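Just one chain follows, in the form predicted alone, and it is written as structure tokens.
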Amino acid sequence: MSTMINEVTLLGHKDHGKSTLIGRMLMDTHSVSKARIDNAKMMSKRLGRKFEPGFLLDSFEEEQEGALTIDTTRAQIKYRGSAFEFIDVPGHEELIKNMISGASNASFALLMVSAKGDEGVEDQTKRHLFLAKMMGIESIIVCVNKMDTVDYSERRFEEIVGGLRPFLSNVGFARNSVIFVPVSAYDSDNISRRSERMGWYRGKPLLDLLVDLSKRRRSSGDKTLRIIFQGVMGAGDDLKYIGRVVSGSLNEGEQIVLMPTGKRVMIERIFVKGRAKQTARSGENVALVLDRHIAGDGRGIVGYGSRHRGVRSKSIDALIFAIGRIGVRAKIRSNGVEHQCSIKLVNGIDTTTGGAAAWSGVRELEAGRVVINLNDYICVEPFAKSRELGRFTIHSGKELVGIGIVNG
């Protein structure tokens, strides 16, 4: 049987330590080999640098001459039975955007905190918080790094830890949910194995927390069949209507009832990667003969079992965080369809420190919430119940303006 993936994304601030962090892990786990390693290297080298491991995982040269990841980019280990996928994300305000991409389906988080006496926890360390948090991440440990610069500092680890605990349950992270591990990535300290130059600490080292994290994984409650339709595909008698199912199980010769519409189809074939099969289950893409043509090419419907109607609607109540200027007037993006919409702000909220701010607008790089109301029904749930129907995009023309998820 494969061993499941977990997703973690890194966040924090640029420089910070995030690439330094999965190219130490790649090494400790000799998930890289050694002609990759001697190539960075001799990057190292050619640029008149002591080896830096983060080389290992940037793809551009112009970010190992500039030291900045400039895309997203991911890397996979297994370490005691566990796997790991990390994705390294732009941590600068103005590429904000694939932060939100990397970090939409991970399982849980780690935040890189500079423990260097000029860095710290800075205004976008929080924002990260903040994002994680409405992106559905309940789990987060902070690696508090470059603790080589503080001589190993249990008072300056203990500064920043105390400086964060507050505004993370401002945001809504529980205290059993946050872990602070002090490291040197660079140095490979707390990482692998306890450090001998921070024998205060008492915890584990990074790798055997993330253990722990992935063994305490818990898989959703919530079995109801969910399939969002995206597209068809043939014509005529060979019509087949393809999605994704995201939730619960659907089976061949099963009724299920199509939303915002209300109309029963039932499921006459049902094919996975090209192959006839009788059950498709929860994350398979699926091309399906139904008793009957819907209209269009479905795209945006979503399917329930037949005892289950989802939810329609013209109103959302919403939290949104801007990523540039969303105006009264806006589209939003569900599902794969664009409808047009207005955007009442109800009250503003400040994602550095995560209580409400009297705006008369949602600024760029703050969040809001918000009621929107469109031109036509939609098929929502609130995103505690379903992440794939609880969260939409922003935009203005063709410009990405804005995430929201949909509030219970």
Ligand SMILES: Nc1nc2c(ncn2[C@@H]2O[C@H](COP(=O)(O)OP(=O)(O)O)[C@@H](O)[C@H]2O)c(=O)[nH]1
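Mind pulling up the form predicted together with the ligand next to the form predicted alone we just looked at?
All you get below is the one chain by itself.
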């Protein structure tokens, strides 16, 4: 039986216990060999520390000795029929692009907040939460960790929950899409089993919450046919257009509308995974024989069903986040094609509060609501309507300097 792996992006400040949590989950779900556990125990001892479950993560002794910090770590865990891949990226400011790379395909986020006296939520963590939401992560589990250090106090837990709620709501997380769970990753409290030390907590342990989220039906979007053209293969009589159906389905013999030109073509043949097919479904890469040639290689064209009006625009209302410096003149890459454009800031957004800010230009490592003007038409739709057509990247020269989503 194969399983869909849910990518989970781990957020939270260093030392709040992310590695410990992953190590603990690996142990509680029997996902690591005894040899590896023994090795982690030996390493802990050699370094004169208590057993660190976090040492199960990387097999490099050098890393554990603290001489090296390898950045991204990943671990796959299977539990009660669901599978997860935890992606942990460190929180340094200069590495925000790694966080974005790691989180861009995640299904949900897990935030680690230590309940220990002086370890609250930092700005960088808030920025990560903002980005997670912006990139389309709808649900989040907040683990209030190290409950053992605060005597498993319900009051302390509520204090942290109360402190975080306003920010999460400012950033756009719906109240019922945020779940809080008090844990002690180190002692495995509320990880796979409900902890007796926190009888006041009525919810499920973390792993069960993750399973519930993985089973939640994700809105699969509408059934509108959208196909993004990638280019061509072959030549002459053998020419085929390649692309990906991102929503709806495509049938042989069907007429489709190509945007931005509005031209109509008929689908003569469809190939999926090397085989001729009558229908191609959402998520499939196709090679198509059309009844006529289209100008150029077709890259960036979006095909819609014949009854669809098609969408195109030269001016986009968007939310962007600046990874690097974004000037007024830039390029955006949408559907695989780069377009020259100008970017005008409507208002800045302070990612550490989620609130609007009166800045004169787009600030590095901050967000903004912008209007993007282009010389030519492009096909975009609101991100809420189509993930694929609603997102773009911003480039300056060969550097990726920002990401954006189209407002509805």
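Residue numbers count along the first chain shown, from 1. Source: prediction; values computed, not measured. Throughout, rigid core stands for the largest set of C-alpha atoms superposing within 1.5 Å between the two forms.
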Using a rigid core superposition, assess whether Leu11 undergoes a CA shift of 2 Å or more between the two forms.
yes
Rigid core fit then Asp148 CA moved by 2 Å or more between the two forms:
yes
Does Arg202 move its CA by 2 angstroms or more between the two forms when the core is aligned?
yes
